[in-house]
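The form predicted on its own is given below as one chain in structure tokens.
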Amino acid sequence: MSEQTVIWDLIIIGGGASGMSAAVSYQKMHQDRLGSFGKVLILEKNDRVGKKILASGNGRCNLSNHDMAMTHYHSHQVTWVESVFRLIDSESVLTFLSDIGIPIASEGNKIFPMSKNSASVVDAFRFALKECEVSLESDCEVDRIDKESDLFHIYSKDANEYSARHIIISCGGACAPNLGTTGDGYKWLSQFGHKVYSPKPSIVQLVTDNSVTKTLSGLKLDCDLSLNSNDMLLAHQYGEVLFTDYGLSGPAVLQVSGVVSRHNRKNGLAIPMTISLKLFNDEDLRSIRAEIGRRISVWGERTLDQLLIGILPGKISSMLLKTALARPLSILIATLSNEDIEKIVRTLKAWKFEVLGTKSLEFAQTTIGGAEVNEFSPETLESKIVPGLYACGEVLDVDGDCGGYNLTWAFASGILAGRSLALHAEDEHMEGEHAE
């Protein structure tokens, strides 16, 4: 019997973190229940599994954090998405994860592999495909998908048909297109009835004037970063902010970036932004004060692009000084009044930058929206609509913040899909022997 006539138990369209991790977990209980493995094969677009997991935590893999607190995920359903943690919880990812060869180590709040790196990670779950019989195959774009009576057919761009009683579609969302996550799974679920939100880039750049960010391209401060919309606080955020051509990068821009990205419309942002950098604390911004006051009277020959000398890097001293005083850099220290020097402080304690958006999804490393999680069973990832469809992953619509959070969700909710779906397989045998 050719592949293409094959009856699989179940076709995972998607070999990333949630798929990889649908299949391993459902072989593994369909044994534990059943005493074989199932017939499970997955179909992965890329001409290999796992090339996100390749990609998270620039090579080195944030597989989760201690910090699991549920204000770090986002979704029109947080309550639901709750759900799903109850049953499988970061714990119980750790444990999965150690069990097919990954244990972790710590950084911070931050979990690693302890290779800390992401390839060995790929190479723990290919291992565990392999153990537990699991068939892939690669290279292979999903064109639609059918269902009729109780089976899936599964319809590939290069001509090819593959069957199944059960399907998941864990094949990620929008962003990354390079990648292989070009949003194919939320036309798949539209098509059978599900509601599915409009796609936005999460833990991506900000886009921001440039007057001042493409001066200092590729320059870095650690710093307190404030979001704002008029005088009230959206986010914040202590860390790297690297300036750009177009904006704003960096681990603290990406955290709250995905907050701009759930206010911008077609037409620009919903409400004005402003981002807020805070370069010193306020006992070093007092030391600061006094120091320019002694530079002026000792320094006060000396031009204004010195001032800051030793305090700041040179290019950014500049661009700061231009942007608190609208003055050239050529003028005398000596010049400077006490309005002057509170001017200075104040940008140093708030040099700010208008928002004007992010960068598009092509840049993201998540994505906001997706399949509405209500229309599926939180106990099991089953949808509500088409029975035997089961989704995990980020094609739901459920996004976290930078910091292992969107691959625990993805660990997670493929988890508790296999297991779930190799239950009902043992719901089904024993129904199938009582029948005889």
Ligand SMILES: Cc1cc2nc3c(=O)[nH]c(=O)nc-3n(C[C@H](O)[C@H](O)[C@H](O)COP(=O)(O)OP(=O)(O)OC[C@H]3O[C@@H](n4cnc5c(N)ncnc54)[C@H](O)[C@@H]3O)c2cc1C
Contents of the next structure:
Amino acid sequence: MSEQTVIWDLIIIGGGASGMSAAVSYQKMHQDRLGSFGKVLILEKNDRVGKKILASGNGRCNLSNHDMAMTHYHSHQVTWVESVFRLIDSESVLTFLSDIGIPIASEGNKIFPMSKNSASVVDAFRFALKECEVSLESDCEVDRIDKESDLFHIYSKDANEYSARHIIISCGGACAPNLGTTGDGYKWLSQFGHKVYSPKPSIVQLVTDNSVTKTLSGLKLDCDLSLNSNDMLLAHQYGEVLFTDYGLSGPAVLQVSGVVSRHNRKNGLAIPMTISLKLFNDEDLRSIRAEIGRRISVWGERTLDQLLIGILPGKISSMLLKTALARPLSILIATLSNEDIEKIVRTLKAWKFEVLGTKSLEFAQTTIGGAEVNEFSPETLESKIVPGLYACGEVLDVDGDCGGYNLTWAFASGILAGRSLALHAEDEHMEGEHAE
Ligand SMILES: Cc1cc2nc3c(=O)[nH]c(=O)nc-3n(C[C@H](O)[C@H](O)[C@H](O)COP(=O)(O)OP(=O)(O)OC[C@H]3O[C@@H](n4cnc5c(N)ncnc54)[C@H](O)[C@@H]3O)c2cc1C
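How about the form predicted together with the ligand, since we already have the form predicted on its own?
Once more the chain from above appears, this time first in line as the rest of the complex follows.
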């Protein structure tokens, strides 16, 4: 280390939702307690901070959710995640966001920025970082981290070296690598002796038997979706389903995808799984059954492909009837038996698609797996293995459902890491004063 090497109080690796929250909350608390800002540097691989926030919620950024039941979070240690939220709950996150200029608006349970615009969220963070005198080095891809006595040495891919007394690893998970997240934190944390669960995709499209979905590619339906294994219900969701070349997508499918991913092995799913779409509620199904009976008597000379006109879009109706009856669409409606009617109603009630797996991490919105959380203090997010090292956000083994849960986790864990480090700085300062 040269004589001129700057020693930072804190270096934050990754300028995403959790890293920026950590930087701002550290500086605010530092100023509150010690009357000045600390020396904080963010190292960010991309040319600017917050690229994933920009992509969030289709550019609208679903920040959080009014329903914060812990069932929306997944981890090998959900009680640990709950302990963190007991210290920084979603209300504290929203107060923090409002303080840096991000007022909110609700759509049902979902919480968005009032602007409904992700770029304005990133702008608010950029201004807050500047006002809190956080230094930033973008286009800086961290390659390696060493610890020598009480100092961390961080080496970038372009051979720069940085030194700090404390570091926060906030470089995200391994999904959406085009936005900078390539799982680098897992490598460093493993090297420091942390256990890391291998990453899997969640909030991701499902690959299914595509013989039907391919023909319907691009069409959408609102329906009740169930994910089953044999007769066991694994997950249920009401919402939009999109048919695609490879299988199924859309909000309802993304929401149950984590369950599929958790059962995914290298050689396929550990248990057989089926997606079942219920296109109408029970009352509507009773009227449809009666209507089909009526059509058979008055439209007997029409062909099968016209049976569900006005009930379902044409292409979807044709594929559903083919699946239900396995007969040509050119047969006359008059030839349908009672058993045929039951088969059609059964398919409208449970249109089944065999699940083969999920699309890859590249297409996912969040990562299942990451660093074992029990090896970090839930009060501070400091590593129990490497003093001075903190972690927050998606790099940890925490993933949330679709609906603002992942950003809430990133903000909450970032705020906690930042605040606890600032309190630690205050303790060190007091100790220094007493020693004098
Ligand atoms: C398309 C999409 C839409 C989403 N929409 C929503 C939504 O609406 N609501 C919601 O709650 N969640 C959403 N998510 C998930 C949410 O954005 C993430 O869970 C959250 O941003 C994770 O925050 P983080 O700080 O842990 O990581 P990130 O925000 O991913 O930030 C990590 C940062 O670290 C940087 N980095 C990585 N490696 C290095 C390195 N070696 N050196 C230096 N820097 C590095 C990255 O470039 C990145 O900027 C979405 C995700 C995607 C992909």
